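Here's a solo chain for you in structure tokens, the form predicted alone.
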Amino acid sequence: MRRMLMLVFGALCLAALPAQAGGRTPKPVIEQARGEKCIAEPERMRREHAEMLRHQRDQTVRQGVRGEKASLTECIACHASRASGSVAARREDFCASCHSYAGVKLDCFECHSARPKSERVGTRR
């Protein structure tokens, strides 16, 4: 079952890319991330990303280790959309767009929020 999530989601992300000069299939147009330099080669993030994110939240959760590099606040803090703030309040937004494609259920922002701590309105500081 895993191997086939990796699958599924390795052909989601290589499907993100623009379609091609006269390619057949419209491709989710993924907006221009705010840092320079992600934690790792786009090809490893589209394949491993949510095996990433699963290892920290257990160090996290298990184990209180917070600031790492796969974390999900520092990747949303990189990826929220200029236009709406988030990763995944609009369909096109960073996250949404490459689940929304794939027909994958994007389930993090259920109890995480989408938008950056800097964002975020009633955040205390």
Second form
Amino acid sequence: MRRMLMLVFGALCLAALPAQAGGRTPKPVIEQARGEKCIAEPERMRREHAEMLRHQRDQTVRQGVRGEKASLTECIACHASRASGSVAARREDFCASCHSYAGVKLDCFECHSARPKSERVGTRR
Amino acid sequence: MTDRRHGGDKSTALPRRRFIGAAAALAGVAIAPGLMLFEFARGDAPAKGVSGKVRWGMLIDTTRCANGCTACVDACRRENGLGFGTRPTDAQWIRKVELKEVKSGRTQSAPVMCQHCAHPPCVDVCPTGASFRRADGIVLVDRHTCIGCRYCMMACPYKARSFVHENLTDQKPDVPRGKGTVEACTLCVHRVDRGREPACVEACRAARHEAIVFGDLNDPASTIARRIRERTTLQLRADLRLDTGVRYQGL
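Provide the structure of the form predicted together with the partner chain, given the form predicted alone shown above.
Shown next: the complete complex, the earlier chain at its head.
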């Protein structure tokens, strides 16, 4: 019986491989951002963006430091989806898709607009 | 009380004092190089953020403020995405106050908003440190730390703060706002940090009243400092000695 189960499990694992490529497993959608590259290496961004944002938040709100790279409005300017114009309006949008995949829930966009400033739309390619 | 403390501790008093002495010496060693490092670090990086040399303030000339004109209030609502005060729970960062002297019938009006006190009572009572005064004198709520307790609203003698009661959508990208937090006039901090004036000041000038002057109270050459030096101005509720950053002239 146990052997049987192992076999079934193995078969399922094998089946999962092509499924991933075919999109049956819900992988996060990462839409190509505007701009040449991110404010740091993508590996570092994936790991440390929350810490960077928290740091920047205190710097800006408490010390009035503006125009820094890790500003939330800057992330949005580059990462807003071309389809929805937002980083979090739809499940596929940049901040939302990855977080729903990772099971992270943000409250940032209850206050922060998830859309770039209107005068900026189209200025970053 | 004192008896017990002295009596009971006698045997340990000396070793403890010696220990404290040793600890202090150690701390001294540790602090000195630390300080040096700090000085070096400050030496090569240009100072970022706001400076305590500046103190932003506003001077409101009530003789130029027109009765019934709401240009400043409207501009504030537009700039900060506040909605148009149609619901009783809508936030209000600036309001027009009309004064009438009963005997003579003389009327006057003036905008009232957060007075950006040097000794803000809202900051004193805030249990989380969310209410704070920036080095340049602007009094703000850090909405990331605000728990919405509203003590600050009770403490403010100017009724300058509002609580956000409802979920908001379509906030301005430069002015995040959200339910469950307290907010007030920020002196348009997002504009001031980029070298612009608050929206109300700009709107008042566009309406050809120029009743509000914005500037650095600490800079003797600024228009606002010069005017305050040359004319009689007052602070609302000066008796509370809060040293407000907003001054009034002609009241």
